[in-house]
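Heads up, the chain below is alone and in the form predicted alone; it's given as structure tokens.
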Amino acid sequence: MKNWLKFSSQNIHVGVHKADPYFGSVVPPIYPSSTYQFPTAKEGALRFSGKKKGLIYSRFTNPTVYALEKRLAALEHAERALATSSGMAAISLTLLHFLKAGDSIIAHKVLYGGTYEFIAHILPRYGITVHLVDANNEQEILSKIDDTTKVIYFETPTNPLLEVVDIEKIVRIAQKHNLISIIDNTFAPPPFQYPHDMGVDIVIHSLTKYIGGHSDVIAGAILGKLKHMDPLFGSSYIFYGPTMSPFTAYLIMRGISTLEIRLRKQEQNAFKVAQYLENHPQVERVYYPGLESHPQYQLAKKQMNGYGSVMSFEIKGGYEAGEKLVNSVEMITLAVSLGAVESLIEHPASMTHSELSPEERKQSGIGEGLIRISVGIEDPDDIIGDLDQAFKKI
């Protein structure tokens, strides 16, 4: 039955135990047990050899983290999903599992301020070759590969300037050369958008941003085929030890099952903030792909059902103006992190994407007055108002 139903019943009921033999629970009960009894030292060594299913440590998986993966495999129609502690932790044991010394990788160069130092910093230790490129240009991307390149990693909307990149044509292009593609999905999440569906290989979410959308929770996953994501499982997810608590499972599956109808909120809510601060004279840009000054509008119409909550835009008066207007609003919560049902306001350049010198935001166009707003839930009229007033005193 759940595999007929549509999005909004599946984040409610794929995953949920109907007969709970204790107490008939609704809701997913939490299992916090580290370990589990076998009934026989036979049976031990079957679910040790992958012979027999069955639980054995809940480094490997535990009922309540097991449950969480079945609803996310459902929300984004892959075959398996892991559930992770952190979206750092899914990012860098994907890469990590995929990549060897000698490899070479290719990368959209505008990323998440955390991934980037881990892609362009961290993975050349281990004698992998990094290649930051346009991922909208292929011409860009095929003059870098070659036999040792193995992956092509990207975001759609891209964080923070909210670039779209071509599904399609990345996935063409990886299929083409055999190349494992991987996205972080993080930014248009189900049922904005399926990357899978559209072919990419594996796909990553940081779980703490719209999917838990309370800002309560630090968690990710990793989404595939079963022929991509088991031996991810046994060579290398129960080695690195990247495992998800169970009360951090429960609160997700509780985030899930509110997911649409928040994204459908944060998204109407966006669009007029986005309006507005389009037509404020202290602003020079806006990035959000639902405005037709959008560059990748059409792109952005073509492969994604709505276009998020997320924006970023350029303030007159660079990194001082930037500042003073994150310093000065009242409702909206200066903090990190976005998806979340509360408004929150950061400066990338002295906040997430920090990290970077300033040579690497100028050259993955990050201005210094850049800032990223996630608008959440509130009435829009007040989130305007709470800009509106922090604008004045600029």
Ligand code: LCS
The other form holds:
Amino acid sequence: MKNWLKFSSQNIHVGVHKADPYFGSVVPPIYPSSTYQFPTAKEGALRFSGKKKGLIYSRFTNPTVYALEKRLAALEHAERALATSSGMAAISLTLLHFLKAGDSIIAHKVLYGGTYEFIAHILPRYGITVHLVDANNEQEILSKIDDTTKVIYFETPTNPLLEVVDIEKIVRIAQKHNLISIIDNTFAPPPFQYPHDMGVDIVIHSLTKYIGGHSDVIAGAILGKLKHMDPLFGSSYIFYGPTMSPFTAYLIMRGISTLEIRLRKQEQNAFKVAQYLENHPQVERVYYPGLESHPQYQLAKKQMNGYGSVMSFEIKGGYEAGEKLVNSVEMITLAVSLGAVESLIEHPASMTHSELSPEERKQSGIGEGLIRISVGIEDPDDIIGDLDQAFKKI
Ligand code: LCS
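Switch from the form predicted alone to the form predicted in complex with the named molecule and print that structure.
Next comes the full complex, this chain leading.
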């Protein structure tokens, strides 16, 4: 596929163009085969040795999954993508690949609850030292770097506080100290944020969210330059086995084609909802990077082309009021996850971030009364109308 195509065209054509040499199917065929014929023993040996490209076994590469990987790599400006069975599989595999006993990692202290659990509580079981810091505080990061530091890990905007981390600053520190920089870009997929263009080494996605976009699939991806991705594939991916199923790849491919138009519509709706919440007398504070009141609005404007559709807010009356609100919505769905076509509402302290102790939540700034909304593509008046009637029931 031509590399001069612009984002919207690449997101329709890369990976599927001429993907079916037999029948010319316009959508990528689903190949369920777990294994592939070698025409000769010699050919099999060449493929295994890596001297010749070709399919071997679907835990390594599958044609349907490969089509998606090509699409993802093109969209994220990466040289290679590896698709995984979940976002957590992408995160755990990547960290276990780049870290070993005796190493240390620096991570931003506000992360998706599952990621936080993996980094703060599981990595230390393998002899890895973890430093959780405010990634926007350069001095704090520098104070933790020593000879054992190998990785700096962050997400931006963060889940659930929508904090914005300065990507260029992290890259500068990582390059100076020879660290692998890893970003979870789930909250700002392309075309909203391009971490590779800013020098980040590895980008991770939970494809379950905006990229899949329809709340019907769990999936993830790891993306980067060949110098990082080829060893990650050869020495970790094929042995840990976080492989994506070809049926999942097909669903993600179907969802991803409308990514840009979904993101734009969701963002338009999100602005309206954020402004409504900001002016609501029962709301203490709104966290949305597209609002001028967001403390890092200028940074968000500088490094993002769009702000997404997830926001959080503190409701007056704390958790009790929040619980009433989420129980009172009628159209908006009370459920975790985010980024899909339908609006979802949840309570981080008891749901997505319940793995954290109350003390850890406090340190991360996640209040007990914080409510998170992922705004969908419904009519914005209906989303606001639903919230309005729910607020009146508190
Ligand atoms: N990274 C981020 C930023 C996430 O929000 C999540 C899941 C993951 C990684 C893990 O991806 P998964 O394995 O689920 O595909 N976030 C969730 C959330 O906020 N609610 O439910 C899941």
